[in-house]
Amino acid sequence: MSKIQFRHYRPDEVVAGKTMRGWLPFSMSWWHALGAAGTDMFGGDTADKSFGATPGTMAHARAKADFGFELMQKLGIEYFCFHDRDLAPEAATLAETNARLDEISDYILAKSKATGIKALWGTANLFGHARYMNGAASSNSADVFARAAASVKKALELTVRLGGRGYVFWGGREGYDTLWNTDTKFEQENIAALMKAAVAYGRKIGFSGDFYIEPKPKEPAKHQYDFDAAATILFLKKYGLGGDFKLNIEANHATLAGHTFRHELRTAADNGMLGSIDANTGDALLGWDTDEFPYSVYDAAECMYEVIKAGGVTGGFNFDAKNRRASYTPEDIETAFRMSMDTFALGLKKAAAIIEDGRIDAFVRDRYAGYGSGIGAKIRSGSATLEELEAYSLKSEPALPGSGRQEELLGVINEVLFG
């Protein structure tokens, strides 16, 4: 089995005081790499993801694992992410479904021990089955809530067994399509209740990693409760979950929320909640979650600037990305991963160069220099009263606050990135 050759990704190369492998714990998404076959709303599969077995069978589940581990070994990827339904098909009963998951996790665990490749994070698919049409934890049905909780329990067990560093909640249908039939406060209280139960059980069975919420504003629900990083952080703090949860930030979800990827990373980091990253990109001309492999070095450099400043992530960089419908060969899968791994490696080096150059950070420090002494220092300490601030302002009119020099700074970035 020949290894993939990279142009920029060197796992042991030290950048900004840490190896590339340390900054960039790359992960393969089981659902896209081994499942997505090109179907869209206008046509069926173009790629053959049967891997020589009949889809929907346990033989197919094992064949996917065989291909996935071979792919990860060739790429030097040390982690994978999964939903329970990615690993094995759902059966007629919960007991049989769990038995299938036990069977396939035995198979995957053996491969994990042989290769050193582990789970980055796991999750339960609480959106695909018809029972979740009105949400899972937010469902109007207590029976559906209970089934969702049972699935979370099993997915947590699988995550621990497969060495997962995190566990993700993605509320794909935890939201609403119309407020006329929805009690939003009731539903969010139930979501929090499930998350609290998951934390309690996870800690009970030895899960010591972070729980994550992956913000997304819409699709499939018209409005999802985890709209963006800010809304998610507010939810976590309101319900007392901030100590166990961080955020899993996805680039394409950020743009759907009307933000940049960097904005969501910064918001999470500012609140001490930057946990893990779903590395992908969307299409600016399309208004849905296209989950494309990331290719922009500029975007990657912005991302890695935030990551370096935050000291890294507790999770990793999961390629929640799929090949385009016309890129349907196994070679296309390898090429996509290689291209994106190189993109982030180059982005890491460029981000480190921006920080080492120093002009950006120096400008930002100088821009707020007025808060270092005098009335500015009192404002920052919280000791300045409105009366005192009025008295200060009565003495003179404030000058304009100084140019933001945005164009100059963008030129600096271009100079560092492109010479």
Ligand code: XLS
The other form holds:
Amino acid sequence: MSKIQFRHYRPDEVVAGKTMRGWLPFSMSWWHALGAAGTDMFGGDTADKSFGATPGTMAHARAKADFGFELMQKLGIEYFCFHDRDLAPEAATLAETNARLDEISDYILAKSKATGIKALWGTANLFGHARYMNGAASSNSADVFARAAASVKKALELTVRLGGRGYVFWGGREGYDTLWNTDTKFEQENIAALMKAAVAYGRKIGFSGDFYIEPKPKEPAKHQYDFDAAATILFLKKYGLGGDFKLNIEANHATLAGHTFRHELRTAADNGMLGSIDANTGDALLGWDTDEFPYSVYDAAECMYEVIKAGGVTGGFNFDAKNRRASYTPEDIETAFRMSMDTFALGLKKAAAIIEDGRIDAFVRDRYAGYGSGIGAKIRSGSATLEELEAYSLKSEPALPGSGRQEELLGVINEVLFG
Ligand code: XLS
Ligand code: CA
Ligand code: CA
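Any chance you could show the form predicted in complex with the ligand after that form predicted alone?
Now the full complex is given, and it begins with the chain already shown.
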């Protein structure tokens, strides 16, 4: 097996005080790399992801694992992310489904032990089956809630077994299509109840990692409760889940919510909740979740600037990304990973260069200098009263605040990035 050669990714090279491998724990998403075959709303598969076996069989589940581990080894990727459904097809009963998951996790665990490649995070697919048409924990059916909880229990066990750093809740159908049939407060209370039960069980079986919520505003639901980082943080704090949960920020979901990737990273980090990253990108001209392999060095540099400032992620960088429909050969899969890993490696170096250059950080620091003493320091200490601030203001009119110098700063960034 020949290792893939990178242009910028050198796992052991130290950048900003840590190895590239340490800053960038890359992960392969089982569903895209081994599952997505190019199907879209208007046409079927273009890629062959049978891997020499019949799809829907356990032989196929094993063939996917074989291909996945070889791919990760070639790339030097040390983690993978999975839904229960990605690992083995669902059977007629929960008991049979669980038996299949036990069987395939034995197989994967053996490969994991042989290679050192582990799960980054696991999750349960609580959106694909027809039973989840009205959501899982937010379903109007208590039986569906119970079934979702059973799947979370099993997915947590798999995550622990496969060495996962985290466990993800992505609420694709935890939302609504019309408020005319929905009790939003009731549904969100139920979502919190499932999460609390998951924390209790996870800790009981020895899961010491973080739980994550992955915000997304819509698709498939018209409105998802975990709309963006801010809405999700409010939910976690309201229900007392902040100690066990962090966020898994996905670039494409950030832009769907009308934010930038960087905005969502900053919001999570400001609240001490930057856990993990789903590294992908959307398309500025398309209003849905295209899950493309990230290629913008500029975006990657912005991302890595936020990540360095936050001291890194406790999770990793999961390529929740798939090849375009017309890039359908096995070589296209390798090329996509290589290109995106290099994008983040270069982004990391550029972000470190921005910090090293110092002009941006110095500008931001100086911009708030007026809060360092006098009335500003009083405001920062939280002790300034309105009466005092009025008395202060009566003495003189405030000067205009200093210029934001936006264009100058953008020029500095261009200079550091491109010379
Ligand atoms: C879908 C989400 C999903 C989560 C895991 O848009 O990105 O794939 O990452 O359920
Ligand atoms: Ca994702
Ligand atoms: Ca997505």
